[in-house]
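So this first bit is one chain, no partners, the form predicted on its own, shown in structure tokens.
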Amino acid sequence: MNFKIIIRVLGFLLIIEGIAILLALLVSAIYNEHDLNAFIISAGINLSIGGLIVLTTKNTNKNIGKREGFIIVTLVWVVFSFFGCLPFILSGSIPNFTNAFFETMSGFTTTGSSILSDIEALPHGILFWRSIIQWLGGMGIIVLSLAILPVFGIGGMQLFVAEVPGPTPDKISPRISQTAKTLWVIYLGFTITETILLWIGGMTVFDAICHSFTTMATGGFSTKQASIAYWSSPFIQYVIIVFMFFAGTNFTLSYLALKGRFKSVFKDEEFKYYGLFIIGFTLIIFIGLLVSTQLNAEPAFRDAFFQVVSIITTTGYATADYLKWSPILTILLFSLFFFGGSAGSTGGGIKIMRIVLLLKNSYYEMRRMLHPNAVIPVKFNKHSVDSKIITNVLAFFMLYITIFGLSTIIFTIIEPDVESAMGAVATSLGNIGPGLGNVGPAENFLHIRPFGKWFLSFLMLLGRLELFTVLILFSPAFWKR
């Protein structure tokens, strides 16, 4: 195990975090608010420690193997959250370390669960910092590093695979660094476009930037306590729906669309199912709202559309308290907690590709029982899917459901209300944000005991890195030569 390169990479990443803090410091300086010193000290700590690590590990073998990749990717979220919570603590915005770490881990993993009860009271620099940590976490800190740091060299692919562990990770370019750069250019382009549209729609420039950051990250942190419900503008809400949809789509398809290859996009099977799931659930919930509430057609459709896209992409924004809807509609939305966006998107959850492969494999398994001698492969995008991928998907799904079940049982000790326990675990594991019961869209996570917050923080990390990347570190075989 090359521990020196692990430490060196973390040093470089701390420098990146320090630079990001300087951006928040600039916002604080513009608004001349009391959190300025907190950002100066936090940036100084990150840049000093990061710089010292880099300088003292100059003559290190730069080759990163698979094991080093898994350790770096897992540790970086923990280290970033540890150092990233400093502005919250030093500014007094979140003086409690457990609460500050929870908020920061929720940000970097793009979960969006919060302990804050009065978001509007926070200074602009802190609000900007909450948004930027989600934006960085959305595309992935490691992918960012691959885009700008040559230090990763030959071993860069190991980090990319660990960071983007979907069933079939796509590479736009043969060079991993070029792939990362292309992804970030697309990501930045979408963010700028959404910012302009939200500003035109009536948001302030500050609010537009912050919400564009957290939309494209499918993170859901807002600058308002009421989330997107603060703005009654249909234009703003539809703009956010569109960009949540883009953020939940495989970024490879976005690249193809920008190249004008729309046929390839619409032929993609995962994209088709992604669209069908959104349309289907939206129509059912829309009809349910018309029947069970006094809402007119357009507001009912908008609320249904917004909440379905928000949850299936794991963004977690809210325009309505869905817990006040009829129970059947709440159950339908809760089922979406287990879907997630497309593979290769910034969304969390199980992912649409895995859901489709599971459904197809189950259907073909019934056909195999009727025709035991027939060879009936599972096909995706007209190609036979390797049996190893099917096994991986089945293992992931079983592990995901098992972790959800066991974690819910454990969490009922902390939160005796079963509905709230299920909601907290599902939203943390799926990186969604709001849950059910006492952690619903109109509530927050402040009341949860410290152990519960640490437990949910671990589930956020587990879900963000799609289980295997983290769990493999607990395997004795991983540490053997």
Given for the second form:
Protein chains: 2
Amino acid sequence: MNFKIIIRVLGFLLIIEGIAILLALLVSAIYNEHDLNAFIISAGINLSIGGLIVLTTKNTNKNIGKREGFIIVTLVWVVFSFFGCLPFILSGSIPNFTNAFFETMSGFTTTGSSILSDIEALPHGILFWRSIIQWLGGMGIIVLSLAILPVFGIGGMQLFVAEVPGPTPDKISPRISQTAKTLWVIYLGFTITETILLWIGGMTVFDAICHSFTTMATGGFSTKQASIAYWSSPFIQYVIIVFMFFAGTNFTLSYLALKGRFKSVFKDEEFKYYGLFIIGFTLIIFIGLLVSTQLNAEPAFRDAFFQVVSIITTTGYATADYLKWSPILTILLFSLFFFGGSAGSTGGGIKIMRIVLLLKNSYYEMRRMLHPNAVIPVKFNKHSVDSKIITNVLAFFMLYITIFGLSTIIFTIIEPDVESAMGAVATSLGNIGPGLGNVGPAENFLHIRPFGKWFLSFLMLLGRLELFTVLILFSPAFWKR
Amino acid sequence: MNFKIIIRVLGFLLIIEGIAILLALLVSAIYNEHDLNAFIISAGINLSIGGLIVLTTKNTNKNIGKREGFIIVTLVWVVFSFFGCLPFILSGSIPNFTNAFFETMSGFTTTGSSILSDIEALPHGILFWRSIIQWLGGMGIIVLSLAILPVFGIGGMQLFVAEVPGPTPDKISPRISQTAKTLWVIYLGFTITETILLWIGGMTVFDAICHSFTTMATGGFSTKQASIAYWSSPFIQYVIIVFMFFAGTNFTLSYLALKGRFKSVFKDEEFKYYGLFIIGFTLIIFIGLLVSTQLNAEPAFRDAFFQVVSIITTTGYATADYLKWSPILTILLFSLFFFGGSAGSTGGGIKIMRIVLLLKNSYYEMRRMLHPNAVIPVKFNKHSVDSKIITNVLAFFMLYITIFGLSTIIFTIIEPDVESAMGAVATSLGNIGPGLGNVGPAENFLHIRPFGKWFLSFLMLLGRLELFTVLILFSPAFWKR
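Follow the form predicted on its own with the form predicted in complex with another copy of the chain, if you could.
Below is the whole assembly, all chains and molecules, this chain first.
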């Protein structure tokens, strides 16, 4: 194991985090608020430690191996969260370390669960920092899913990369590949467009920027305690729906769409199912809301549409408290906690592609039973899927369900209400944000005991890094040489 | 499709059911109770319809094909339940057809969920009929899992058959294979032994017979409203624990044990994990009960042990109301709803072997990621498992979880309490018996709306026949020729 190179990479990343803090510092300076010192100190710590590491380690010019890759990816999120919670603590906004770490990990993993109970009371710099850590987390996920996970061989991620000129599949190049750069430009473009539209819709420039950051990352942090429900404007809500939808779509498809290749986009099977699931769930919940509430057609439709897109993309914004819906609608929405965005998007969860592959495989299995001597591979985008990928996706699903079950059991010790425990675990593992029961969309995570917050933070990390990246570090085979 | 042969086989089975009704008739005659006429009419209907079919159809001497096999197996359980509910209706014990069908399907699938709220008020013949349908259901499952499912190619069932001289894997022989006969003798032997032991422990001969029937089938119907809690005798409870354990063990292992080949038994991987899961869960719940209740050590241990074995084997007897335990212990026990007995036992659920294969595959997947060019098959009982079997088991698991999720959503329309809905669905699909919330061990299923009862009956059938046997009938590929 080449620990030097691991430390060197982390040093570089601390410098990046330091630069991000400087942006928040700028915001604080503009508004001339009391959190300025917190940012100066935090940026100083990040930049000096990062700088020191980079200066004292030699550039070995060696490629990073796979094992080092797994460690680096996991450590990036952990180290970012440790150093990223400094502004919260030093400004006094979240004085407690556990709470600050939870909030920061929830940010970097683009989960969006919060321990804050009076968000509007925070200074602008801190609100901006909360938003930018989600945006950075989203950027990280784009690199991860396009350049790193396919090399790791995780869960069918190889499938959608074929369309785009990808990285060489043997060593992780320390330079971010050209692909990732292109997609970052799209990510940035979406963010700017959304900002302008939200500003036109009536948000302040500050709120528009913050929400564009957290929309595109499918993060879900808001500058308001009431989340998007604060703005009753249908225009704002529809704009956010559209951009959550984009954020939950494979970014390579957005790239193809911008190149005018719409045919390729609409032929993509994952995109089709993603659309179908959204339409299906929205219609059922829309009808359910019409029947069970006093809402008019448009607001009922908007509530259904917004909540469905927010949950399936794992953003976690709220314009309605789905716990107040009739139980069937609540559980219907809760089932979406186990869907997740598209592969190659910033969304978390199991992912549409995996669900489609799994359902197809179960269906194909019946045909295999009828024709035991025929070879019947699962088809995806008209290509046969290698059985190794199916096994891998299925291993992922089994792990996901097992971790969900086990964690719910463990969490019941902390949170005796089973529904709340299920909700907290599912929302953390799927990087969504709100849960069920006492961690619902109108509540927050402040009241959870410290052990519970650390536990949920770990689940966020696990879910964000597609389980295997983290779990492999705990397997004896990983450390054996 | 050869429908004539399907009808002929069902005719034979109706005759078998008619003979079974004669046994209950005998019990009714001995006790000289009012349900005698109901049994005479029921037996008459079964025997005459069955006889008519057999006499009017020709013995074609043709082997039964695979497609016919799938239809026959599914129809056996449906037809048995339709004709088997006659005694309940005609005796006036369960006058409502929906309720009577639910109770009978719950019997034949060895589930054990009941709509009865005053079991002790029933005449002996009816109580005996309830028990014998479970026992017959158990017999059916032994043939199914040993002689039929391996031919169908369902979910890893091929794996454990290797040990015993099995049927030829191409056509289903209409004669029950020698293997099944041998195992039936063991099944009968266990039933007789348990009857004697329960009688020694203080049960009446009648109760002892009825409970031995429903123990060995992992059915769970009792002759008492309070289930096994009616008998406070530790001896009786421990005897039932031991025989539930046997019933949840692969019957081929019991065969090997009787032949003195204990080494083979203890080397069996599924058996090892089955034992480990029981010991692990029992110890944790035992400690939990000691901490959270006033119980002494032995009763606490017995409560934990009994409930764990009852749920993991999918029997469903109760000596304690686990809903009154602290939430963590309840949910821990509920997680066992998704385990199930061993393959080749009378237990339902996902089955230990499948769970072990799935967990192993997920773990092996990490090794595959580290060594992408190596072929790393899952090992079971020291043999490499064919990747086709793994895919099949995984397809089963995905379907099981999807059906559980979807059904819970649908059931929430009927039963707005999500916990109760989850419990009802999980217990039906796993053929267990009691559920959660208002279908807990101290409750019954009477209050569920008719649609709900039909829905749960379907889930029992689905679970009992390993999902695929039933679902394949709904696939277009099945009917295409």
